[in-house]
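Below you'll find only one chain, the form predicted on its own, shown as structure tokens.
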Amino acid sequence: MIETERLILRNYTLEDFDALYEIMSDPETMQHYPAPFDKDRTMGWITWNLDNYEKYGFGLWAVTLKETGEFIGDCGITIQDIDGEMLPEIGYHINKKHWRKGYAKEAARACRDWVFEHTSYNEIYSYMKYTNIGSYSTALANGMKKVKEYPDPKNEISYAYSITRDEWEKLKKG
């Protein structure tokens, strides 16, 4: 479990299905994906993350509001194919009812810190479709810089942002 000022990030449970489906089936939220998720794909997302916890010790975690316990999205670390390399990546989805409140930035920052405090990775990435301004704005806000732009059959063009352990340490020192 990761705790921030306003959020708690915890492992997914099957009870998160309905709240996650509301997010993943929404065309606006999923506009940067090939298509919104159906119920099977949403359940697959949860089980993929449960498997990732076992395999890697991390995955995407459920993001809940500390004050109310409401499930508002997910954020965490997965191993992703970024231009042909399998790399640790911070990803996030926040329910559109909670957009523009800084929750993705807060959750992603906590995950960035978790990676450098609990793993031996020397660099963490975020990648996204080139049209996903919200995602790359979040990456920039958390000290990442654009390191790659590449053709991607899934996204047409993807951008990759990253921060190294050394950059993070300098950032933490202020």
Ligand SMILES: CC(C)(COP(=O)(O)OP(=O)(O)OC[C@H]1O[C@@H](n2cnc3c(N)ncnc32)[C@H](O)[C@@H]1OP(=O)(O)O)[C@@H](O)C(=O)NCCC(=O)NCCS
Given for the second form:
Amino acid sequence: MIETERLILRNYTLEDFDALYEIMSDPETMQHYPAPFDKDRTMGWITWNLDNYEKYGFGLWAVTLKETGEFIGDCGITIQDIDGEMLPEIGYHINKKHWRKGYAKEAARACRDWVFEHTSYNEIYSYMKYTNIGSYSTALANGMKKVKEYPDPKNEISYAYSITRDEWEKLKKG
Ligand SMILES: CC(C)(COP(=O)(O)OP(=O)(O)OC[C@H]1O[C@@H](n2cnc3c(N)ncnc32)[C@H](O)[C@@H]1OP(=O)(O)O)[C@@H](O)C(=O)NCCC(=O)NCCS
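Having seen the form predicted on its own, I'd like the form predicted together with this ligand now, please.
Full complex below, order starting with the chain above.
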């Protein structure tokens, strides 16, 4: 469990299905994906993350509001193919009711800190379709910089952002 000023990040459970489906089935939210998710893919997303916790000790975690316990999305770390390399990646999805309140930034920063404090990775990435301004703005707000731009069959062009352990240590020292 990760606690921030306003959020608690915890493991997914199957009970999160309805709240996750509201996010993943929404065409506006999923505009940078090939298509919104149906119920099977949404359930597959949860079970993929339950497997990730077992396999890696991390995954995408459910993001909930500390005050009410409301599930508002997910954020966490998965291993992704970024231009042919399997790399640790911070991903995020927030219910559009709660966009632009700083929740993705708050959750992503906590995940970035968690990676450098709890794993031996020396660089953590975020990648996205080139059109996904919200996603790369969140990466920038997470102290990352653009390190790659490459053709990607599922995104046409993908951008990759990252922050290294050295950069993170400097950031933390202010
Ligand atoms: C990307 C996403 C998670 C951002 O969530 P959010 O909670 O609204 O983001 P925040 O409020 O924390 O904003 C983080 C930064 O990005 C900026 N930002 C967020 N959405 C933006 C948008 N649509 N356009 C421009 N900037 C945006 C914010 O201004 C903020 O920057 P700042 O700190 O410099 O002010 C959300 O838009 C989302 O769920 N999108 C759909 C799912 C998705 O595409 N996920 C990424 C897959 S690669």
